[in-house]
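There is one chain below, alone, in structure tokens, taken in the form predicted alone.
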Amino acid sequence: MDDQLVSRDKPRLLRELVEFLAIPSISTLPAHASDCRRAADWLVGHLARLGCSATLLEGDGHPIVWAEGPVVAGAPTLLIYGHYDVQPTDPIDEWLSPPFQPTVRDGRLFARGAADDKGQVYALIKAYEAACDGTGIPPLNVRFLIEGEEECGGHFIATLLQEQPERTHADAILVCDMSYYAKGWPAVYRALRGICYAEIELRTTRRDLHSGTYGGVAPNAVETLCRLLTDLKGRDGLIAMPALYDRVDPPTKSELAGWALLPFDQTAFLHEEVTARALVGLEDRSVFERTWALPTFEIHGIRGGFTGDGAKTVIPAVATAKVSLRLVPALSYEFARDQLREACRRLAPDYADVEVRFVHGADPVEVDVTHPAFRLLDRAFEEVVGRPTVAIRAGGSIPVVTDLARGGAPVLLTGIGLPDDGLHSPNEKLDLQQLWDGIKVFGKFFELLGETRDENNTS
């Protein structure tokens, strides 16, 4: 293993990452389809230069990067998953520097995708480079599966893995798309919430109406939609779908006890991470329970009426809201979808027509963190950063994890980000020390896993 890669080549490593981050691979916007392909091509070229056989897998959506390192007979096989697509940059005027002109400030690299997930994918690729010997041979069999639709709910990777399940045949699967629990506290994740993402469209009249002539009698679609949305979740944070709570599989007493031992400063969490003046939600539940172990309902945007410059006095006929439910263990996407559709029909007034269109979804994930591979990851983190991982849950979703796990390999959900990285927000960043440490941690993990050669390996 090249222990000096980071200390010797920091300028080159940073230059390469900046080049990768500068590609505006926003998967949800059709105008950036060519940029998504450019990002995929960048990865193929980079992995090929490291001695991997790398190619693009084409299908109904943005291409998937598939790469394999040289075959190492008798060694275990590690499948690495990541994604090269990124979120949109809105609101653009809140960025202190352009989102696709990566900028270093105070030891932090600011750019869209810096932490989610291009920076973490890059750390894994550089860890692979560091782990290879002088002839380019790694200590184990490594395969890369890097998709371009994680941020837009695309179905290409799910279809691919259903049709070609052999791609998930491995001794371990590494997903580096997460963060430390806190600075200095690396983590592995034992559960991810699922998601049910939908558009609620509500119509009250056949056409927009003049507000002077019909104001006071004509039903307003935006107003009616807003009332429906507030009926779906009360001020106390309780979702008006009681069947969801009835099915929740709560955390165990031992898990709750473990959470109680984690360092947590609620004031710092409020001001530095949430950046608000108050926390909301179910006040009788802890912050960990609200963000990790209970379903949520969020409104992401509302469209309707006149929103341009100037004035236009209309009563809107149609309004649409983008919403999502986050799902916890025992709450399937299918069940949540049915509950949301029924609740909208029940709560909408008789004079309104409501349609719920489901955009994408995924079931929640639970991970058994007792597999020996997790102990090796602990050793790698402890050797490099001085502390093993803590096992926690995540509030976010990675839909493909369920498909990756079907082959029976343990899925190690971890990452090098920090809670304040601003994922999906303006001024997303990655602390450079996290990047340098991450390259060393995962290089060491590859080395340790490569030492576990036995007859049970899948290679």
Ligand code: BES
Second form
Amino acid sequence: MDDQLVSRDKPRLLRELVEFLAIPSISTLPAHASDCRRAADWLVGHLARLGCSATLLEGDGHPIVWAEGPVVAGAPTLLIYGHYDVQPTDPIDEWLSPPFQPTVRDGRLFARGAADDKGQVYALIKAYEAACDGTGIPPLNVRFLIEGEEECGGHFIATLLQEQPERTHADAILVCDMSYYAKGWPAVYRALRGICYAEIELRTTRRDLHSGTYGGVAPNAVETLCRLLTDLKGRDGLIAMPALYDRVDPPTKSELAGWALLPFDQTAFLHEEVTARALVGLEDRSVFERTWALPTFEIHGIRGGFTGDGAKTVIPAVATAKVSLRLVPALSYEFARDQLREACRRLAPDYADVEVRFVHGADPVEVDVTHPAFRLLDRAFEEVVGRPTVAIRAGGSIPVVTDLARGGAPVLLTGIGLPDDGLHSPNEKLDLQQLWDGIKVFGKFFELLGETRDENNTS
Ligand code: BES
Ligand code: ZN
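For the form predicted together with this ligand instead of the form predicted alone, what are the coordinates?
Whole complex next, starting from this chain.
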């Protein structure tokens, strides 16, 4: 183990990460397909230089990076998952430095993907580098599985793991695409929400109409869609699909007791993270419950009518909304799909044609955090940052986790980001101290896991 890697090599480490972040690997935009490939190639080159046999897996979508370290007989096998793709950068005007010109300000590295997830993938690779001995031999068997479609709901990785489940055969799986609960409070996640992403298209007339001639009588598609959307979730935050709430188990007493011990300043959360004047949603439920343990319905964007410069007096015939439901345990993607389809049918007026197209989805995930590998991760965090992990839930989703978990290995969902990193927002960042600590934590974790040799190991 090279304990000095971080203290010795910070300028080089930063230079490498900047090079990786500068590649605009936006998976959802077809124009960036070649950039996604460049990011994948960058990883293959980098992992190969560290002594891994690294390749691209090709299929229906952006390539997947697969790399294996040298075989370490008798040692456990760790599968490391991450994603090299990033979200789009809009609204671009709000970035203080360009999203793909990584810039350090005040000890923080600003770039799209700095925290979600390229910076974290990089930390794992450097932890591997640090954990290797002088001849490039790691303390355990390591496999990297780094996909390029996490942010866009691509199917390639799910298909791959269904066809080749042996890729998930490991003694532990490490997913580092999350954040600490708060500064100084590393976390593991016992649940991730699932998602049901859809486009609702609504038509009221065969063509757009003059809003003077027909205004007052013709049904307006944008207005009708807005009404449907506000009926799908009321002012009180209640989603008009009661069956969703019927199925959900409330958090147990012991989980609630755990939440009560977490430091939480609701005013700071409102002003600094949410950046609003008020929180909304189910008033009688706590923020933790609303963001971790209940379903949500959100509108991501609405298209319809005239939105260009200038003015055009038109009654639009068609309008579309992109929406999603977040799903907590007991709410499957399939069930949510039925519920959304049925609710649109029930709530739309007879004069409107409504089509609900499902774009992508994922089931929610629950993880048993009692496996001994979690205690090793605790020891690593405790040694480097002075506190073991807290087991919490996540509001976000990582679709592939269900496929990863199928092989039976414990899935350690964790991360080195902070809650204010601005994932998917302008000015996404990663605190450099989190990066340096993260490299040390995972290096230590690899070493500790490598010491657990028994005859039940996968290798
Ligand atoms: N890193 C996030 C997931 C995440 C966010 C976990 C916040 C915990 C807290 C991941 O990259 C992500 O954003 N996933 C998408 C998946 C979706 C596009 C299917 C998400 O949650 O929106
Ligand atoms: Zn993300």
